[in-house]
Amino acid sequence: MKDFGIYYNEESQVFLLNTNGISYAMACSGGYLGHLYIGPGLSDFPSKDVLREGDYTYLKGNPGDKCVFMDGFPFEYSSGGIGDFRVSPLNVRNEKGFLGAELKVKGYEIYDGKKKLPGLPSTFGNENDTKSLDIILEDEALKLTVILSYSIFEGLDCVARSVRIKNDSEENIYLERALSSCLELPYRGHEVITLHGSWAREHIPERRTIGHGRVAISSDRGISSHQAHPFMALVSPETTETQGEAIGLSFVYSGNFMAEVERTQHDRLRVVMGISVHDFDWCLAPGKIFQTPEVLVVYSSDGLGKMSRTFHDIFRNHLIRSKYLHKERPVLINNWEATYFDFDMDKLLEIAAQAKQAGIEMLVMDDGWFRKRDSDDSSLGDWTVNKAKLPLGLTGLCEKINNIGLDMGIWFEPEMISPDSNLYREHPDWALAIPGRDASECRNQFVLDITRSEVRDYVYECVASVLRETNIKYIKWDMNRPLTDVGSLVTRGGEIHHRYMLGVYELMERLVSEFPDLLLENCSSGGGRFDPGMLYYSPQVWCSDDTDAMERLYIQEGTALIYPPSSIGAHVSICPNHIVGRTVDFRTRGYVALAGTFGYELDIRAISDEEKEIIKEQVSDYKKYNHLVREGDYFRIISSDNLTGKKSEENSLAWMFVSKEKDEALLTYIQERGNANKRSETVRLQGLIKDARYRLEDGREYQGDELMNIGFTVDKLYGDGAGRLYHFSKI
């Protein structure tokens, strides 16, 4: 195989795109660029024959034949309109409303580094470990060009694409459909995952079969959204955690998405991502540039696990910027479980004391602190401290926590604006609404107009004033509600929702680049804004309104089907649980939220003396492992039914974090339902040195090859719920 880097063989114009483990293949052809290979890796460039330019009498002249060969070419980048009818990446009408567009390569730049994208996350690097490929295409007639942007990492099997759109005509061109990335593969009996859900149930995998047409995900709630997600990964039907293939693709975009995977008349498989195209229709003036949000493609032969380990590290090594990514981050305790609205200074500082003894670093104040808000129907936009509430202000408040030993932390809702507030009743023009039209409450709050500079300016000087006046150290950035009736008095229609997306990022860039020491959470009424877009801002995004371990088990797999656990917030909560009513023990329950950024969701002065003492356990637990949960990669060892696509006769699920040089592991093993007269299961392990021995600190000693192939055999437990950490160092 070819060292890592980028290749292009001038005779037969072909590029080979190497990682240090997979190939992803391009050539030209009669001027047009057509997709080869994406798989393990080539020792060399591939030829051109699955493009089966014998098939198309159109390359050899005939023009006739240019129907045929524009519905069966397979495409690297195709446009609508021209006889391709196959699901399109992009749409382009002229000035006189006519679609089409028809591109060729014009020529090509290969670089070391990475080009940052304009006003967008997206993934970086430097020149010693990414290397870069923009493909230049071109569209004559309408002089239009189109930039096929490729990246790839040292040691990740990953291709990071985007698309560059310029107008370099003298009239108006209209983007109908923009997609970020354009995939050709060989249907093979694929199936597709995607992850489902909806509030408090978030991110659930699904695994179904690809037949003839299209299967397609979508959000165009202005959000990433609890129902659907920017994820789609094809797999093979044997494809399991640790075998067969799988090609995930995620998307770096916080607003509405879709994803769609065409089987073709000629079992080929056609995969599109990007931008959705509701309600986008995109202006592009002559001399602008349309920048297509960021796609990961990630391969991998070794089953679902891989694919999930690559996707953790590109996340770690080359998206994720806060100053928090590689530390371990203060354990915290959240009032909003314990008080909801119903707080003052007292109790605060009450938690904020039994806190400190419990051995927790941070409190975080919630919803509730502003103007007259004792109920979410008022006061978003207001952010003025309610002196009934909190007499010492902010300042006050926090130099009294400071003083009882912890950080602290508060909540916004920065977007967003409620009909009872001085802000709506001085500017109701700065809620998104259609002229004319009576807006729909959601929540009982509107949302802001954030594609207007001023509004934006004024967002940012809410949050940003806190900050500067007082010791905070942490914000929970929340946005509760979808984005309906989206009209602007200063946007054109077409264009909010995306104008919008890109003023949240400005919006979160000037936080982070004023306050780098700020430990930012994203949320959207839990995970409904979980998305890479949000973690180039924010290390970590709360998962899910539902805290209850059981529920948890299944929303953070899923999560962390894509995204490192060190990204996902996790807390220990009350039972019965606030969501499902259900009791889980209190130990297994820490279980659960170390495997994310773990904190408490509790009223800990309503807790029982020997919850307490387990809670200095757990932190104690947090302090040693988290290392572990931070780096290490990360294994399913027995995964839900969901993901594996069988019907799985245990009751248990299992992981394990493993150190990257393989001499620490950390299983967790929870028996979701208890059984009468079962043996104690045993399970196989991954991710260890076969030849090394490792010893658990109650002292049993294995050899690494007997407990990922004979396996090991967890203790006997009692009970629904009930949950067991194990330790292995190697000797």
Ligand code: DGJ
Given for the second form:
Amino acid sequence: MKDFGIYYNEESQVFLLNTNGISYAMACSGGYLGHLYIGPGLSDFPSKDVLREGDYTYLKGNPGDKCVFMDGFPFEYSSGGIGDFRVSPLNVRNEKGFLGAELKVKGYEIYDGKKKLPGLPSTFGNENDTKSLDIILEDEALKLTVILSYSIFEGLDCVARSVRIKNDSEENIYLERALSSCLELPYRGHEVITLHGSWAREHIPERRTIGHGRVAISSDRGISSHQAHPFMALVSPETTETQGEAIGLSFVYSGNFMAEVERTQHDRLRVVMGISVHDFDWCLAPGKIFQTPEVLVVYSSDGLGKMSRTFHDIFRNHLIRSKYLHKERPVLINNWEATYFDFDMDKLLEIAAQAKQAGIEMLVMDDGWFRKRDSDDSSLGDWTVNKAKLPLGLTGLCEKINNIGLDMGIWFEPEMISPDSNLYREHPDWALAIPGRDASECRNQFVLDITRSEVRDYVYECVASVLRETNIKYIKWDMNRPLTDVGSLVTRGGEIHHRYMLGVYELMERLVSEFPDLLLENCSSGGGRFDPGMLYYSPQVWCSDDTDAMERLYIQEGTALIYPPSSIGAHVSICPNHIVGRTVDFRTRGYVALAGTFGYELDIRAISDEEKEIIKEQVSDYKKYNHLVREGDYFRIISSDNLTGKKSEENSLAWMFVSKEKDEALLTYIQERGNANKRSETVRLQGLIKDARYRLEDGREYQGDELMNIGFTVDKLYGDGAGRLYHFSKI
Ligand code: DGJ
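Take the protein just shown as the form predicted alone and give its structure as the form predicted together with the ligand.
Shown next: the complete complex, the earlier chain at its head.
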């Protein structure tokens, strides 16, 4: 196989991108760019046979047959309006309203490293570990340039793609659809896996077959959303955790998105992903550029497990920038489920004091600390402290918390404005609204017009001044409603959604630049904006408002299908659980939270002394094992039926973290329901060294291949939601 690199064969006009494990190939034919291949690594340039040039007489100069060509050629990036009737990644209109762009290759550039995408979150890489390719396409009639960018990263089977569109004409050009990627694949019985959900029920995998026509997912809510997720995987019917083809696409963006796979009349698959076409209509003035966000395409021929681990490494090595990425995060306690809005300084200090005794390291003060916020019906936008609750202000409170020995964190919802707020009374036009129509007060609040720079400046100063004036070290950036009534006084309709996201990204960029030591956690009513875009700014995202450990098994498993567990906000909360009413063993709640960022979300004053002692054990487990969760490889040992698409007999979930050196591993086993007269389970471990010997903390020893082939027989557990942690060290 060719070494890691990007190659071009002048003679055959074939582009070949080789990571260490996979190849991605494209070729020019009659000036058009066609897709040849994505899959296991090739040893040399492939032929162009799969372009089926011979099928298209148009390529030999017969203009009458252009329609057959246009609707059949495996375009690398195609456009609607030119006779390609498959789902298109690009729809462009000229001033007269005519649709279509016929793109032909004009040049290319191969270089080391990777360019930033202006204003957008994107993967990064340096000149030693990353190679990039820009292919320049042009529509001569429109004078439109489309640059397809590709990057590959040493050691990772992933291709990052994005598109830059430039108007070189004298007239406006209108983009009705400008997606980030388009893939042409042979259909071999593929199935598609997506993540669906709802509030408190995020990221649930769903696997389905692909019939003729289209499978489409999207979010038009202005956030990546609880309901759909900017991810799609195409898998072979036989793909499991450990074998079979899996092609995963993840969109590095936090707003509206769409992903579609079409099974065509000729049994091929076309897969597109990018910003949703809903309410998207971009006026590209002469000389202007539109930059799409990035799509990451991961290929695995070793099943879904390998696909997940590749995404985790891409995000950890090439997307998340926070200095906390490789650091143990402070064990925090958040007062939301403990007090909701009903707190004051004394209550917080009592919680802090007891938390300190249990080994907790940070107190996060959630919603309700500002102006007259005693419920969710007022004060968003008025970010001044409520002195009735916090008489010493934020500085005084923070000092007191610090004196107890804890760091302090705080909650903000910067993008919002309550109708009952001074800010709204002063600047009603700062809220997104369509004149003449009642805007919807979802959760009693409006969305600020973040497309306006004066609004962004106001919001930024509110947040930044708190950080400048206090010793607060953590911010939970919340966002609790979708965008409706998307109208602005200054921004053109059709452009607001994307300009809103660019505004949010600008705010976050300013924040992490001015406060590089800040630990930023994103949140959107739980996991409504858990996406790669947010991870560029914050190393962790609150995963779900459902903190019930049994529900979290599925929510966290779905999230970890793509995202590193160290980015998954997970807390131990009180039982009966506030969302589902279930009671789960306190230790098991800890095992589940340990597979994420780990922390607490309960009134520590109200729990038993025995539970306080368990917190001490859990904090000590976190200190012992967090490096494995943070830096190691994640294996689903018993995964949910949602991923395999098959109903299993199993009544448990199990996962493992294995250090990169394979000298340490942590197995978590959770029995969902207690069973009568069943034998304890033997689970086959993964990721160990076959001929190495591993010792459990209780002294039992096993050979790696025994653990992986015969399996490890877990203890017989009693009760619903019982669990165990097993830590293996290589001898
Ligand atoms: C939604 C979040 O997901 C919760 O954790 C909490 O911060 C509330 N918002 C506060 O309004």
